[in-house]
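We begin with a single chain expressed as structure tokens, specifically the form predicted alone.
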Amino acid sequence: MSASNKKLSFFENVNRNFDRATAFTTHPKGLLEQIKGCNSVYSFQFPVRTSKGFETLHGWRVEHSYHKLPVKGGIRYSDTVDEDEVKALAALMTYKCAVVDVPFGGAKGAIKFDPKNYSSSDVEIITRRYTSELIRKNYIGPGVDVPAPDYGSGAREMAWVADTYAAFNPGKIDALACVTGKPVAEGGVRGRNEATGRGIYYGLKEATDNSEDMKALGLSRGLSGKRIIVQGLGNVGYHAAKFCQEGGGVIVGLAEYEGAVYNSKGLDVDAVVQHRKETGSILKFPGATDIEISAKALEMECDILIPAALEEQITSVNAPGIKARIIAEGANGPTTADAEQVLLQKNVMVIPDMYLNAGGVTVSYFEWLKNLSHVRFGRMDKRFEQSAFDRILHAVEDSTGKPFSDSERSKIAKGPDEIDIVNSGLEETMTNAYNQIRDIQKSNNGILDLRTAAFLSAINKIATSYIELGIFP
């Protein structure tokens, strides 16, 4: 193969995409240099003993920019990972958080295993092993490194993070701090689960919502009406589809690894995934057409198609057919840089990873302020605002003669609770870095994509806090 013609690995594309949008930029390269490559990498094997019997893995914790601290990012458990996929990872999450104003820089950790082939018991030593050896190298604090679920993790996971960091540093106070994503009761926040999910319907519900570029793309105004395929069905895919769908979206097609299900009146999000839990399969969903090669369901008629498992999905190979008009990621890395490339000549619009997936650390980063505040979002002020609202109720009805219902009251004059402050919080994180990567877009005469526009976001705001803090000048 000439080198030409060499695939690109997963930290190569990221790292095109970055050099496709400096040339936009007048940054001085040795400052570009810096905020391009990974600050650190800390490979490591430990030695584990499961059920299984003496073991030996190997861990990641890739640390790529300083220019903000603590830094921040997953930690995956995954057999097919390797160093590369953590850097690349890694290297997105600070460009995410730039883009949607989130002051962390980028990390990522893994572990090579497959969780599924573990009891939980064995799950819990490989987790709690993992976190001493990062707290062994200082990779791991509420100030320094901030990890948070990934693929094959989750709250569970997190709770032992938190709870083996804590254990070796008695009486910290902002301990949990370490980690976001846990469980609500060990110190998580309401939402978070949710809100990668969350965050994409955010994100479409914005795009959509501009007139004149759906006009561009053949499509009416808003996301009502518009017909959905969703791959994957995981927590981000499941949110994704389920906040699309109740906001008017179209859920035709579905796809899991064991194949995919498609019918062009909608389909039931709930009620498939409930057939998946009796059954094992989406497949021979009733009503539903069957598609045995679960790849082929990106190539099926719908409007967006959103890409919700795992990276590379979309490739040269396949975009030529892909037939959706907004390709909205929602899984890290899902099209290729080549892919984009001939998605952009077919005028579809590609919402980049960079941006719409980043709900999930924009909720991690209100559990981490929860932590560090030691306090409940909504418990100082719920009362005194409801208070407030009902007093103006009341003035209503004073001057009008016309009172409010019991219902129409507790509707209006409802004090904020956590979960409200915090997709709040969401909703207004997603439509204000949408805004900014669209107006980066069209002041340079529209010839930016989507994904040009927010690396150009990233690394202008990152420039500019490596000059504030005389580095460069």
The other form holds:
Amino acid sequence: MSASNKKLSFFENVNRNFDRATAFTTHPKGLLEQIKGCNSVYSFQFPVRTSKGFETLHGWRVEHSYHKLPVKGGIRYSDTVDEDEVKALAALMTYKCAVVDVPFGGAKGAIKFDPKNYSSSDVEIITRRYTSELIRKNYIGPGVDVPAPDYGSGAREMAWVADTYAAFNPGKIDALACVTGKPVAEGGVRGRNEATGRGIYYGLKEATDNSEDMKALGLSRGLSGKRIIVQGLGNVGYHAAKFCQEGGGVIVGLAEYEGAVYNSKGLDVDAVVQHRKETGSILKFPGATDIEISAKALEMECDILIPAALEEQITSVNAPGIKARIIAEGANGPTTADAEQVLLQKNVMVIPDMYLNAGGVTVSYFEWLKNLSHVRFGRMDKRFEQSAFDRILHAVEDSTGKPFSDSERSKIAKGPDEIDIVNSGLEETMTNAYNQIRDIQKSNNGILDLRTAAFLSAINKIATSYIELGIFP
Ligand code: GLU
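Rather than the form predicted alone that you just supplied, could I have the structure of the form predicted in complex with ligand GLU?
Up next: the whole complex, starting with the chain shown before.
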């Protein structure tokens, strides 16, 4: 806990990290205040009639920064959400987009309810009503504010959002670009569902590939063989665990709210998920040790800990017991500012959320581009590229007199599908952004932690936008 012994709110934690980074800038105070605060907070209640009867629910949409439009960010469905949380998450979206060069401002929305307690037609009614409240105040639109899934919502809900928006805007040709994370059949892009988890994998791969940094942590180079614990088996945690496992990492621990399982020899992610589906609990997975108190899993032996559940999981209370050498933040805000100080003193590398989980919004950006262009990625050039490669292979065969086999030919002479383009765009984005942050860290005599470097990167880019807009000198 901080010196004042006061527990900081989530938004205060984000702002404390922001303030730490501003010490390394020369921007005027007014400009920094403009970047830090939420530009607009819409808090509202709305009535719904569900199978439970009449109810009044509370909703929010926070637009944190208008330095670029549209603003972008998910909609959280949770019965514990409050305004401070939505503001913190909206702010993180601004910094996240800036870090990975996605040209959006940040936003976040929420509905205070637990979708698990409602039928799917109730969730549809609630989603459509929430959307119409956003439309009423111009808090949604392809060039204004573009929501996406977040904790508690998914592709199904985004299809309802898109359909409601289209119904209120007949003939609007870009209507589908009003929301991302839609099902592929409803204007979504291939690869969006697994994008956050895949982005975490690309980010970790890049970080662990640097032998100098790994040596400083007492680790060998590369992701292969690294022992990993993942907290949260939702969309983000599951995909992060799965891609890391496929990339050679050893998943030694998996934690959910009912408990955790640990096996130093490794767990098969899909088998654990299947076991949980069949038995209703992650516990009692064959060959693994049960950890009844889920939070204890964070303190088990491993090289990399991926908190991919909710915010404020690593606190000043459990940080001293954490054994991981790398914390890879899959969730938004999983480490409190106080806990981070404890970790940094122990020379732990913390790869911050605003960089590491930016894969979701990156692929959302690709989906938005697809919706605005009204054409699937690869549709125009796939066959052309395929024939170009084919002509090169023929020329090589002619000059060497050696024919390629069918399997060699189909592997080399292949035009890209949408998924290939999305994944390569994602890998390029995550790799470049990591190196930008690392360069900032190094150019400050290596005294910055990665989060401060990421904030510095974001603040400088946003400040440049404001200066270019002529709003600040
Ligand atoms: N909710 C996700 C996040 O926190 C995705 C946001 C988006 O795609 O707009 O990054």
